[in-house]
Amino acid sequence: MNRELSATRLNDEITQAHLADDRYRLCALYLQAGEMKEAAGDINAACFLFTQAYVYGLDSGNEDDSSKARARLVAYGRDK
């Protein structure tokens, strides 16, 4: 995702993607949300969101963002 979103806007976009069942987009959005939580120092929340990104990425074929999410999970030892 090329643009930064505010937390409120990101939440709105996640809700819209869920309503549209747009799993490819959900992967990208959850990855961005995880990155925001990671930057804020909330690693547990970040890893939860990275897990969501990874699962939606696997389900939708969003290999790039799914791989990024998995790499973050591995870095935090949450890949088991």
Given for the second form:
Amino acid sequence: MNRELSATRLNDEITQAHLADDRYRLCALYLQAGEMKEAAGDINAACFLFTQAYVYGLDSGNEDDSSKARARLVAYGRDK
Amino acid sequence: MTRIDSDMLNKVKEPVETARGLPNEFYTDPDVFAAERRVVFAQNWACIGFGKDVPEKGSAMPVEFLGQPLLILRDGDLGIKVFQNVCRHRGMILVDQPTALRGVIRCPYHSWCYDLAGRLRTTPHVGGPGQNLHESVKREELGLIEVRSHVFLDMIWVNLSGDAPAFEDYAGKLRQRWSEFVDQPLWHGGEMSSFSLDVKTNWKLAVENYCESYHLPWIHPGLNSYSRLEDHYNIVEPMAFSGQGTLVYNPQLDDSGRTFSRFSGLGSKWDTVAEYITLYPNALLGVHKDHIFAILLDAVAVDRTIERVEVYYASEEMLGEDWRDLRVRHAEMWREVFEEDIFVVEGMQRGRSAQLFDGGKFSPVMDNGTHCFHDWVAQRFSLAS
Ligand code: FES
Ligand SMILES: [Fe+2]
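Given the form predicted alone, state the structure of the form predicted together with its partner chain.
Time for the whole complex; same chain goes first.
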């Protein structure tokens, strides 16, 4: 129940960040969302979200979070 | 290119005493204009912008050149590079307006990402959702397509065809002539030192008018007081550039007697000499002991040219607040001069609709720079046919 709630809140925040075109924040939020899916064992969904994080991080110069996302993708053989 | 016959080109290439100018269709015919884009602009070096347009690492400036979308990019280590402004995936335009990139160039369509050196960094979901790799998508083969480029006096030159001689050779003689200037650091004067004129003329008429001093006493009587016709000389370098110089450059911009600082290491010749040269095809340059200006002619249509004017100074100090009023006055002075030329280049353009005009008769003494330019244009067409 808790996890569902925070997932909903995260989704809202992602929507808000898209509306504001805040790509730096989108990177951070997608990274969190990816980590949640990864923890739940849904690797495909996680890698989708890590990809979004990686790209928005590259775009906005959010180097910390984009390299974390990339590291997860590389670990799963999804990027290099 | 049906109407361009070699007899006509040969007539243009005759010595100035007997030559005729380029005929009307070189100024009015969209077919000739299309051919010219190829043989004069694409298969050659041409100026498309200025280093100052991309001031810092990550600055990206889209430009349209010969109808093609290009992207000027400044990378920290590599300096300025020019690419086709087109994604390697589905050909989307990458950058729509001048942008300060914080990281990569992300295609606005499916978000393929390119770094500032043009390398393809990632291809999101290209192998399906969450899978950014596919064996058939070889990133190392899919970088942005680079256009050959060179920076000279802060002007960005490109050779679209990729097979023109090296720029150092192309501009070698001008480099030599202006060796005291070409490697100097240049300080762009800022917003007020940058302006554009939108002129209803073929770009070549702007070149021709720039290359001669014959018109000065009639069109620029204001200049006459300190720069009389007899103080000017022709500059003619066949197949390379032409223009004119003055022996009495002596700027007086206000009553206080303040003058802009001088470029370092100039010989005494430049105490009073200033030179105005067109590096063919489309860069009008002026060098003076205390400033340089450059005019980029953007040949947007057969009968329309945008002139982009940029003024540069010799030291960073000249960019300061206390020099601001003088910079403003200086740019205004040049703007007035260039605006005085508009009615003649527009008038000559209208004159090109007179069916029986034969290209015109040159003064063998005063029109050498113009003839030199026509000779070069005719030669470009001869080589292409
Ligand atoms: S067109 Fe650029 S990513 Fe698809
Ligand atoms: Fe003039």
